[in-house]
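Encoded as structure tokens, the following chain is the form predicted alone, with no partner shown.
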Amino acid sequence: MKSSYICNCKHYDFYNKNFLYWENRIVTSDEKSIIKYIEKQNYKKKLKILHIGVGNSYAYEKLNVNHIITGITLSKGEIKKSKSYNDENYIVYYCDKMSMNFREIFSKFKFDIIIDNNLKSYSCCQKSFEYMFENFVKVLNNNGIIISNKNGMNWVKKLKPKISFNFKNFFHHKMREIDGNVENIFSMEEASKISNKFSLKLILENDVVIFSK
């Protein structure tokens, strides 16, 4: 399904090719800190967790015993990796979090936790970012949280298609990171403003940033 957007920014189409990205790369320290925070809470019930950008499925590996994990990504390589676990409860959708498709896919879903290591880093514009955040809040259960990382809020990137080569995959399609718009650095001041806009409580714990509904 081709992505559609509320803005007129340029967006690359990653849908028609099997783009590789993070499925075989090492998990970032940002994601590790988020997972450690969730594990420390010792939740007494099985939570529904939405992981934005599943990468190498590290979050699934660490949390699936106690919780139900759903994910999204623009990489069909990451989707293929997710299917290798043969877990019918672990579903990863092809979806750009900034797109209108997010609202369509998750119109009947509710989650207790949304994990997004870098909420604004890949944004095309402020309009789409706030649209994305509004959609996140809509799919949160009462007392649910959006959880991110302060380090991930302080860098910006864009993804563009690239044809690459190695002896394992030969010529293949890959998602390449390039420098993004510095206006997408997500300051704590902006985090506070957007928390107020959507009636959320902003919580900081070390390098973990939490928006609580």
Ligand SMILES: C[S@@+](CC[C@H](N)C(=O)[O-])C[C@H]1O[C@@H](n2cnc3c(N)ncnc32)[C@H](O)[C@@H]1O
Second form
Amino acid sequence: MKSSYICNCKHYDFYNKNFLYWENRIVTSDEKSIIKYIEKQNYKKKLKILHIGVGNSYAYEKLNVNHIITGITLSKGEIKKSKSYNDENYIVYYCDKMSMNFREIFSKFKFDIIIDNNLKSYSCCQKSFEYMFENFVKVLNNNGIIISNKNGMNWVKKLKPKISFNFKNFFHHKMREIDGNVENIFSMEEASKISNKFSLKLILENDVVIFSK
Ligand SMILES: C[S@@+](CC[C@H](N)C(=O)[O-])C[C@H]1O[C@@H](n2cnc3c(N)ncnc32)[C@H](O)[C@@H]1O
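Can I have the other form now, the form predicted together with the ligand, not the form predicted alone?
Then the entire complex follows, led off by the chain already shown.
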């Protein structure tokens, strides 16, 4: 499915090829601390969790016993890894969170938690970032939370397609990280502004940042 956007920025299309990215890399310490926070809450009911940027599916592995996890990513390699769990409840969609497709895919969904440790890190522009944030708020249940990480919010990258070679995969398509836009460093000041804009409560607990509806 071709992605469409509200802005005119250049976007690479990672959909048509089998792009490898984070499926075999270790989970970031930023995501780990988010998962620890969620585990510590000892929620008494099964929550619906949307995981933005599933990577190696660490969040699924840790949380799926008590909760239902749905994910998105730009990497078909990560989607293939998610399918290897053979769990029909764990669906990972190819979806650019900045795109209009997000709204379409999740128009009938509601989540209790959205995990995104790199909220603004890969954004193309402010307009699409705010559009993305609005869409996240739209799919949140009342009392739901968007949960991120202070270090992850300070990390900025862009993704570009690359053809790579190794003896396991021979020539293959890979997503390459290049330096991103420093304007995508998501400061606590901006987090506070956007919370006010969407009437969310901003909570900082150690390095975990929570936007609560
Ligand atoms: C650096 S990896 C981190 C993986 C995992 N969250 C972790 O912390 O270990 C970034 C993840 O975000 C995803 N990603 C990057 N830009 C995205 C976008 N615009 N829409 C959806 N996913 C995106 C990538 O596909 C990848 O899964």
